[in-house]
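Read the single chain below, which is given as C-alpha cells and is the form predicted on its own.
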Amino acid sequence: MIEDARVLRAEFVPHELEHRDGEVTHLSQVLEPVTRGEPAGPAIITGPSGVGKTCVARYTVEQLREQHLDVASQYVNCWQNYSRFRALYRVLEGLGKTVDIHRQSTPHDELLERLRRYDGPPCVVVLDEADQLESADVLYDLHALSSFSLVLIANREADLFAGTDDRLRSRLQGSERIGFDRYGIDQLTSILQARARWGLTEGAVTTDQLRDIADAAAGDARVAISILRSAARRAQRTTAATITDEIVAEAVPAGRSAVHRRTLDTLTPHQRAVYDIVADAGRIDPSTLYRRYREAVDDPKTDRTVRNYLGKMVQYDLLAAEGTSRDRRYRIVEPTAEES
C-alpha cells in the first residue's frame, strides 16, 4: 500500500505546494535581490504550528537555488541548535567551512570571523524556531553580514523579539512579515489527497476518510499527515487492500501521539526539566514551578526564559494553561485527548 514512505512524513517538502501560493510568492519577492547578487532584507514568518511555515520557506529557497546557480542556502533548526555557537556552526557547516573547527574549544569570534571572510555566492539562512535561540546575538551577528539574508520562522513575533535589545529590534523592525493562518478542512483534505496520490497505491483511501482525518487534525498539517501515515502503516500490517473506517478511527489517537512524542524529543534539556516538573505536579503555578526548576537543574535559566518555555510548549500542545494571569496553572496535555 505504501509506495513512497517519504511523502508521509511531515518534514517532506513536495515539488508542488497546496494552498500556499500567496505566501510562496511573497517570500520569493522578498528574496529576489539575492538573484542579482544583492542582500535581501530579512523576512519574518509567523503562525501556529502545522500551517506550513517551514515547508514554504524550504520550498521557496530550493526553487530559488534551482533557478539561480549563484545562490547558496542553509537551514538551521534552532530548537536543536539553540546556542549561539551551534547556530553559527550549522551555518558554516552548510558552507563547508567547519573542517578544522573544534566544538569544545573554538571561540565564537572564530566562527564569526570565518563568516565575515565568506566570499561565495549570496546565502539565504533560514532560522527555523528562531524564538528558541538562547541568545538573540545570533540574529545580530548574521544581520550585520551583507553576504547573508535571513528568513526567521517563529510562532509569534512577540516571542521572537522577547528579550532583544533596542539595537536589534530597530534593525529588524523593517523586516517583511508573512503571516500564516490555520488550514481549513477543505485545504487539509486537498493536502492529504496529494500525499496519498504520491505515497499510496491508487484507491487506498477515500476522500471522505481523508476529510475525517483533516477534521480530526484541527488545522494542523503535521497531525493530519501523521494520522494518514499511521493509518497506512496499520493497513499495510494487516495486508488490507484499502484503509478502512475502523483503521482511520484507530489511527487518529496514534497519529496525535506520534506528533506528541516527536515534539517531546526536540525539547532542550532545560525545557524537558520544566515539562517533567509539570508532569510530576499535575497542576502547578509558574512561581512554584520556577522554584522547583531552580532546585532541579544546574545553571538555571531566568524566570522570563522559563515563562517563554512554557508559552512555547502551550503553542505545541505539550502543556495547557488554565486560569488568568493571576491564578494561572499549567498541566500536561495528554496526546490522545480531545482538547477544547
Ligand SMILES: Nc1ncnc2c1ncn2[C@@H]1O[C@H](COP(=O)(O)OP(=O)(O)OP(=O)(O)O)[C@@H](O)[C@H]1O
Given for the second form:
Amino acid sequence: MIEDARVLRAEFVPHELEHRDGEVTHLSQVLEPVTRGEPAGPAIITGPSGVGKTCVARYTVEQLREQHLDVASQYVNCWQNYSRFRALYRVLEGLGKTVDIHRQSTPHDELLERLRRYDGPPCVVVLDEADQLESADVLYDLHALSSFSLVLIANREADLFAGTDDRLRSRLQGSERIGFDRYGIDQLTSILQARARWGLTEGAVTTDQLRDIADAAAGDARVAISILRSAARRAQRTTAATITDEIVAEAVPAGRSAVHRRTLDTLTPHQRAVYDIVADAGRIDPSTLYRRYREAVDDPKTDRTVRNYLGKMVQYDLLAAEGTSRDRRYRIVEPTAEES
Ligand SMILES: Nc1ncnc2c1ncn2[C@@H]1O[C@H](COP(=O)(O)OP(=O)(O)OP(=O)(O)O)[C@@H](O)[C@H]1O
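In place of the form predicted on its own, output the structure of the form predicted together with the ligand.
Expanding to the full complex; the earlier chain stays at the top.
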C-alpha cells in the first residue's frame, strides 16, 4: 500500500508544486537580485494554515540555489526559535558559523558580530511563523545587513507588525506582499493525486475518494495529506489491497486529530498554559484569561503577547473566538467537532 512514506509527511517538500506557479514566480522575481550578488526583498508571505506558504518558500529558494551556485539560504521556524538569540543562532548555524558559541552564555552582540562579518554568498533567510518572534529585534538585525535577504511568513501581516515600532514598519513597508488563498476542492484533489502517485501502490485510492478527502479538509493541504496518510496506514494495517470508503470515513476524524495533536505539541510552554486555562474554563473572556495566566506561570508575558498567542491558536483551529471584540470569549476546538 505505502511505497514511500516520506511523501505523506507534513514536512515533505515536493519536487513539483501544484497550483502555485504565480506565487513561485512572484517570489523568484523578488529574490532575483541575490543571483547578481545584490540584496533582495524583503518578501512577506501571508495566508491561513495549510495553503502552501512554507513549501512555496522552501521550493523557490531551493530552485534558486540549484540554478545559482552562489546563493546561500537558511530556514528558521520562529515558532520553535522564538527568542532573538535562538533565531540568530539558527541563521549562523546554517552558515556553519556557530563554532565556540555557547547557547546559554554568548551574548547577542557576539552573534550579530559574526553575522556582520559573514562574507559568503548572499543568503536568503526564510523566517517562517515570523509573527511568533518574541520581539522584532531579529527583523531589525537581519534587515540591516546587506548580505541577508528576508522572506517573512505569517498568517496575517497585522500580527507580524504588532509591537514593531514605526521605524521598522516603515522599512518593511516597501516589502513585496504575496498573499495565499485557501485551496479549492479541485486543487486539493490534484495535490493529493500527486502524493498518491508518488507514495502509494497504483490504484490504491480512487479520485472520488481523494475528492471526499479534499472536501473534508476545507482548503487546508496539511489536513488533506494527514487524512490520506491515516487512510493509507489503516488500509495497510488491515492488509486491504485498496483504500475503502469506510476507511476514508474513519480517516477523516483521525487525520484531523493528528494535525490537531501535532499543533498542540508545537505550543511553547506559555502558549500551552494559555490553552489549558481556556480548556479548564470552557469559555473565557480575555481579561479573566490573562489574570489567570499571570497567576499560573512564572515570568508571565505581556498582555499583547498573550493576545498574539490567542490569535495564532485561532488561526490553527486550536481555539475559537466568539462574539465581537467587546464581548469576546474563547473556547477550545475539539478536533472532531465538525463530525457531529
Ligand atoms: N501547491 C502544493 N503542491 C504540493 N504540495 C503542497 C502544496 N501546498 C501545500 N502542500 C503540502 O501541504 C502541506 C502544508 O503546506 P505548508 O506547510 O506549506 O502550508 P503553510 O501555508 O505553510 O501552513 P502553516 O501556516 O500551517 O505552516 C505540506 O506538506 C506541503 O508539502
